[in-house]
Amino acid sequence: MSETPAKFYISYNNIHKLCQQTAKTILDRNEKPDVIIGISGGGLIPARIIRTFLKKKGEKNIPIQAIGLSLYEDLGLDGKVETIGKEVIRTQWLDFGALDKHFDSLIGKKILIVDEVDDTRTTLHYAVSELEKEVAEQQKRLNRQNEKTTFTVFVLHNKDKPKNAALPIEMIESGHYMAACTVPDQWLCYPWDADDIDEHTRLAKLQGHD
């Protein structure tokens, strides 16, 4: 029995195709998003690529917003070693001023959240939870509680492993959690992290990830 490689190398071509396939599924369901939210840094490139395939000729571009989230990493001072990788730090959030140029609020909109990988699910849980809170606050302030906002999560890869956090059951059961591929819990090497892109692409092709 062949061993699973220690590292998975993924090419830009592969990512392009995964975004194209997922966009087709979204459009076939008539669920084109009103706004795309990319989680930096790994979600920004897939967010831009999938927008290309979600946009129809003659239509305006779908606005893309970036949010910055990172898992807190303590340096081991003050006995806080156990907090490593468990606390999400918000480093960047939505620019509602820019969004106001497209629509009045997120209420009643279809929102596509994009990241490259669903690893422990901690970051995705935080993003969805906080965005749901933002919408709930807007609904209360504007007295628009009867309007439904739909959140969809798209990741290139879902690691097949126990998760440390959960996404809403309704999101999972309704098909609004979309992972282009489910992969073993291995080290995923994305092309934007490559020092030598030619060697990276060669390895991706050898592994069938091109």
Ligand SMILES: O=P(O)(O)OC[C@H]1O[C@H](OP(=O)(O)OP(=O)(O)O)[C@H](O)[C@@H]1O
Contents of the next structure:
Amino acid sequence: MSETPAKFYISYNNIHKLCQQTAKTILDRNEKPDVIIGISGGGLIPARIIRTFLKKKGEKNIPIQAIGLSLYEDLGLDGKVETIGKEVIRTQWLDFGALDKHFDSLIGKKILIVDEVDDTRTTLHYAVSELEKEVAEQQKRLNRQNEKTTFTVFVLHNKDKPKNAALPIEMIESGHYMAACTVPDQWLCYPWDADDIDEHTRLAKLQGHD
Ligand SMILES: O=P(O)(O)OC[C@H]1O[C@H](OP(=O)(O)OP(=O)(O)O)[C@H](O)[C@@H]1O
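Same protein, different condition: the form predicted on its own was shown, now please give the form predicted together with the ligand.
Everything in the complex follows now, all chains and molecules, and the chain you saw is the first one.
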């Protein structure tokens, strides 16, 4: 009989502080992003919180864009072998329509991609590779290859486990992959899923994640 996996409770306070700490590291490196891209749904709350701490007094808010990515179980047949994997479905993508004129693309920008958890890395791999591909195509089309675009990934939690997909090696080596916490491969309980937020917060405090 398999054991019930241990649950790891995380409070809103804890999330707030993780965003604040990460923002400080980003600002200390002088790498304030030009745009934040939250991966919907779990990336939206940390994206909004970190924006507060990335904003300097008197400056404009950093725009937040949302992209919708969902994982679904693919139970298809690959040749004759049955495969069980996870596929990413794109439900929403960037829209610069209502932004300033200079925000016509991501070319030359510092971009912060935010999600709550890096589990198998499938979603982040998809987001980074699709965004990089899009920028490269636009640069070619507009003849703007000399502009440097920087992608940084921020997650609250990285599960310490073998990943199904990779992020660019230079992103990891240059410190542009930022996980506020690396945690064991446990069941992470985020506060937005709690039926009883008081009990949830109590458990998070007991575990020291408050
Ligand atoms: O590292 P991975 O294995 O790709 O898993 C991480 C993704 O899984 C969750 O998304 P989900 O599709 O469950 O939707 P949600 O964000 O709307 O909860 C989470 O928000 C991440 O985006």
